[in-house]
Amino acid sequence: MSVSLASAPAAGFESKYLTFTPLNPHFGACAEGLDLTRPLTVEQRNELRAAMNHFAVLVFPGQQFTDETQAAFAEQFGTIEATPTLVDQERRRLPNMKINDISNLGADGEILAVDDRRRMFNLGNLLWHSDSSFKPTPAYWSMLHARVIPPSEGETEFIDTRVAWDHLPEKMQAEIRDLVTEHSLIFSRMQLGFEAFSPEEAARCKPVPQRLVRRHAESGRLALYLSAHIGRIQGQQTPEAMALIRDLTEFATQRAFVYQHRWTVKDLVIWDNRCTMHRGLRYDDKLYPRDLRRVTLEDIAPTLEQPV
């Protein structure tokens, strides 16, 4: 599949606390005026969810987080998620627990050995995904934040899958409008070989239904809620189910529809998982600290719930 694509500018959204500049012709913008690090008023939040609607990815400079004022900031817009990591839980570094560590680092604040299973479980954050599509009531937004980057690489690139969608042929629109697919944590870590998941690892695992195609509520769109979470397609064969999940992910992240963001020290990214994707890509993380921390809210209810 392939397309011409049509000039879809992601500006002309009116604030009168923040300005954008636009980061693709299609989505996500640059936000400065707010010091996320205070509380927010009524007028200041609202204005910032619908700015998240409309964008889906906000990138916002200079915000000077610890991991207190990072969750009390994102507390403002809903419920963090529960368990924040999966693999080796009693080795966590940060004490906050409703701090994702997206690090290279270990409890001892040194660089994780190559053969770490920590590091091995990392490596699915290259692939494409959606945060927490595997658990039953997935997640609406992230918010990564940078405290230490690597001299160069290790950039994270952003699609919005109401782009996808709008662009894909009406015939494929219609094949998929209806499917629903399942998700888990281990179908994406076995594309890299990862298996290595003790029992009560893997029985939290188990995977969880997702509509393939579901509607941004706020914006009224429709997006594709594809991950490489994502290892059957319910009432199809897999191999079946999963080329033509290849088919759309490599539809969906075209060069014309990806954002790549270069990381500042300081820099807060947030997007909405509902109608993204994102992946990590490679730094030489065996030489590097990187040291970036995610905060993640749950969404309102399981997708088969929503309205369509």
Second form
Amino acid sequence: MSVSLASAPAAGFESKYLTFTPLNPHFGACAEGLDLTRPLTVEQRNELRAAMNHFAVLVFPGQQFTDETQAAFAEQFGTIEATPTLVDQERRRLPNMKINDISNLGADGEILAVDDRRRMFNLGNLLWHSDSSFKPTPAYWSMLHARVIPPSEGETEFIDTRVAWDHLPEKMQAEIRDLVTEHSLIFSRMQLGFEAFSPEEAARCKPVPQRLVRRHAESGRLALYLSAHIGRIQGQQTPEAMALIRDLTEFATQRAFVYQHRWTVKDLVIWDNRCTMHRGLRYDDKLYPRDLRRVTLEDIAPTLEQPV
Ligand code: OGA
Ligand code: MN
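Structure of the form predicted in complex with N-oxalylglycine (previous: the form predicted alone):
Time for the whole complex; same chain goes first.
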């Protein structure tokens, strides 16, 4: 079916297999019409890719994924990131290493204790970030599927950082255009006062350089590459750098730019980490189980090796 919608991001976006309903005036759509648990044709895959490049965030309700079919779906679009967990890997709940466990549950299926290290660590998802920006080659798409959700709260918020870039004053654009930031998981966890990294963990978390402004190749648009994992800007004093990052993050995440996703079980949400940020919202994680599962695809190269 071919649709054209009045609202800005969907206007003129033609599609044969999917129907799009905009989520926000700036980006994002709810996409219906395909069963993603089955292999897609080349044409369907191309259409989904084009829609992702346009909308940056897509919500697909009612997808009946298992861990295996979710991973198989993802593999049609790229290479799945290696070993997702960082802390206490030996106590992993999910056997399938392609799945990132975005839950408040331990290996026994019970809610994590209040002072469990994994809980402290997972709370980092409450800060605005782009997935795996702390890896030399960071993430391309994340695909998050809801299995169990709490009765209220625990929403996930998104912004499109191409929109943020477009709205920045020219003077600021010129000032930050060529800056290089350094990202580490330790920097984001430090913001919440979590510092209990073992020497081995710290060694695995060496800061990696990324461009602050990158080109989203397929749409041709520039995007701010922001993330809570940023702890430095090369060539700047750290307090000065972090004050700038904080300003940019505030600007990028102003309410008018935010889409807040209220989860329904079986929703699949896909976001393009190259040009979005997201964060989880708090919920009563000591009382209610919340079980979401994420498959993450990796980008083609470190941002400094990609053309701008
Ligand atoms: C993620 C993430 C936030 C949430 O899965 O990458 O940051 O709301 N999730 O669970
Ligand atoms: Mn995330």
